[in-house]
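Next up: just one chain, as structure tokens, the form predicted alone.
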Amino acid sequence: MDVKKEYHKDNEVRFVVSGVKVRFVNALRRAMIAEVPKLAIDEVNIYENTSLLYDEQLALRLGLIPLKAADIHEYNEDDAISLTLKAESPERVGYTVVYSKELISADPKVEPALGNVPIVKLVSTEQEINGIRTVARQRVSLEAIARLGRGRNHAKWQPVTICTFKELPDESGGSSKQKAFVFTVESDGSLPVDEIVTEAARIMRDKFETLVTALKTQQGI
């Protein structure tokens, strides 16, 4: 087998493998989709919420935040991670809209991987209440639950947002079974995607290892 890197920055890579055969780069592509672990918000609980979205739709929204942590093998599935939110439209008529980065992280070691994907817009309006005209105010005051994941349970916990290969023509006419594949691959900001290939081959290759055992195992070799 032969990797040679064509294109490479920091989200996206890709790459040609060369000498291998069409099921085992199938079998790389699902890994980096569902079987690397990331970190994505699983639960939340709001406090109070009169925007213009329904908790679910809010709930949604947040759980498709990309998070980033400095070392994901620090992490189990076992751990919680907890962030907040507080936020209020403008004291006069008018808007605000509440992005990621308004998120506040319990661990200073996991962060939203952008700071600019909008959450929800809250709207002051003016309204009158006995000859009174007053601002009414929207507000939001949850707290996000981010636990360790893999895609194959949840897309939110997929790690990247393209994973694609296509054969490469045989330049040399022939009919050769060992054929050459470009990947493209793009991270959603929540793991470098140098890091999400490296892990998916490393998960397929303890995968074929533990299966070798278990056939020696039975086999009695």
Contents of the next structure:
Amino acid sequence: MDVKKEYHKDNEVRFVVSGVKVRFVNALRRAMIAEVPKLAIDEVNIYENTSLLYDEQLALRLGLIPLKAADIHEYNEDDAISLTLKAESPERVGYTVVYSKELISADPKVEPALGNVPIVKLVSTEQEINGIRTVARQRVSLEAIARLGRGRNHAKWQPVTICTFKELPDESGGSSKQKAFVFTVESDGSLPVDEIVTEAARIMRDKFETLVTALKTQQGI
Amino acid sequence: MIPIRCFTCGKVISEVWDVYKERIKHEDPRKVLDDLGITRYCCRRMLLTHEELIDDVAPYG
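For the form predicted together with its partner chain instead of the form predicted alone, what are the coordinates?
Next comes the full complex, this chain leading.
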């Protein structure tokens, strides 16, 4: 097996793997998509929502925001990280857009990977009741709970966006048939790409090790 | 409201919406998308075909 890195940008990596079978590369690809854990908002307690979006729409949007942790290994499935959001439309007629950077995390090591993701638009409109003009303001107040999860349960826990490989044409002229695959992996920002690849490989190794030990103990080899 | 992620590949595209919206007023959308690093056609259509309707709905909310 031979690995050659072609390029490595901020959130994207391309490398060539050769001397392995398709099934191996595919297992690695699937591990990256479905097995590598990351944090995402899973539960939302909405205290007040007078915005134009329904509670469900708001919760879905929050869930899709990639969250970045200083060290993902510090967390396990039972951990719950609370993020709060409180926002109100302006005092005068107009609007404000609530961005992901306004989410306040209870854990200083966890924060939205991208700060400029618009969550909701809050609009202030003028109202006239019995000849008295007032400004109706919209408010959002909520607590979001982030949990560790895996891509196999929901796409919001999938650390990669593009994660593909394709077979390279045989360069050696046909005599020695060694297959080579170009892998393209792009992270959504929650984990560094190289970490996703190594973590997926580690998960695969752990699974095989469990298999080996289980067989050993059961058959007394 | 612009969808947070691309429907097809899952890349977060909403982050560049504000910049995109401003720049297409006097620039070619193709160039703007290239500059912003939106390279795949699945992500490009998310921004190109998005129509901000929330302000039209607002009076009925």
